[in-house]
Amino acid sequence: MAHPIQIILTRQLAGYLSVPTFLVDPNGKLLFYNEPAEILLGRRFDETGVMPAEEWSTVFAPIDAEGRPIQPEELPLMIALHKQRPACQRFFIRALNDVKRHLEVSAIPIHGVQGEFLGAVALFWELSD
């Protein structure tokens, strides 16, 4: 299936940014996400792939600073794709190399120039404790 030039382009951008980047269509499916975000995520994107947001929602464990579990539409990125407008949060998630890692991620929904809706994408970076 063909993807929207938009999407195309911040694949394409995300792969030369250092900044973890990860990279979803409208329904929520992973697209892509780039190496720096491999790293905290601990695993290649080669290796685990395309995936439903059901999956990667919940496969990296997010929890509260109280060790709480943070609800799938509770993320930003859920955020961005299902209120579509920007959201933030600091949380923690157990990467699947099974390190705890805490994050701050940003995400944005991503409107083509008719407004239609194409996706949304996330910026995060981890925070020193």
Second form
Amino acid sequence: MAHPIQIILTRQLAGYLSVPTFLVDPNGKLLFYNEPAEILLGRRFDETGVMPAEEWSTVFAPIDAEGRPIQPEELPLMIALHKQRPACQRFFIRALNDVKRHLEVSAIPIHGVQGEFLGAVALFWELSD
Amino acid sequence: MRAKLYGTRGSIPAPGPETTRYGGNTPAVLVCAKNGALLVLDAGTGIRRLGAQLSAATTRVDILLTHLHMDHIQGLGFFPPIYDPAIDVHIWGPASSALPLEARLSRYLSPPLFPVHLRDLPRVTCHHVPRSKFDVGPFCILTSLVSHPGPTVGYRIEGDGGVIAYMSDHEPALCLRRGQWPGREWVSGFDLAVDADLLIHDAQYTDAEYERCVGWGHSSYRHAFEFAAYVGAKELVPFHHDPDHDDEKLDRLLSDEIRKVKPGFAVSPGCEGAVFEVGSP
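Show the other one: the form predicted together with the partner chain, since we just had the form predicted on its own.
Shown next: the complete complex, the earlier chain at its head.
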């Protein structure tokens, strides 16, 4: 079954951006991340494929500035998913190629014209320390 | 089901001696079930003549609007059944995040753009199209938002053992990745058009015109043919002709594309007055 047009167009937009972008469905299933995000996350999307929220929220081992692990429910994209509101946070990840990166992540829920919840999208910004 | 094209032109009416065969009226298509139930697809200027040809026994008409751009609603005020107290007219269209359908249509059907208020029409009811299948008489209808600026839907109409897909304004080529069609779940309108017996689809542009109009919500002939092949349509009717394309040019675009592509499906010109029988006879 085809995704809603808002999700299709969001993926299409992400494909034309230099901003790393990460798109999930209403259940948190990873649908797509773009080439700039592939660089940050250390693996091509074709290699990771779709991934459940339980996996992507832990596989990058997010930690805060003090080195404490960030719980999945505290991640901006999880907040956008579960509370259906925008969220923004700075934290560190361990990319899949073992590179540590300092990111600022902004996530928003995607609501259709009738308010239906369709998923969420996160934009990553790498911070220079 | 029988589908008859009463308006096939996109953007603005284009009457004149150079458009007599394909027609100058903007979109309006009549779909009749074997039991006499009617659907009207879009309310462009073609709906005026369509309305004048309805049977005197008609008591209900359902108009399915794809969206509210002017070329798709301009004929509404000239559709006789909306003034007839003996006919129930149901207008279906996409919801928006701001105003209900009736309020948005009233921007046109009210002074100073039109002398009559929509609210004063005797038996007209507006509905937002549901996000799941719904039934209108013998028709089972599936809609979804498609790639076109502003809330715009396409329709899949199942009835009498056949399927008509109507996607008058649609730019699925925005879904292409490096020129290739992605998986079906990433193609706008796939669920509406898959395996349709008859696909009435936007084909406004030449390839060169499309390059100048990417993102405007329309398709080239090439993209319409590719989409039809991708969804497995059995017959394609190119539709929503550019107002600057005369009969001669439209003939040429169609024959050139057929020669290039050698499609594995039937292709029929989208001419005003064309009739298509779909489903069981």
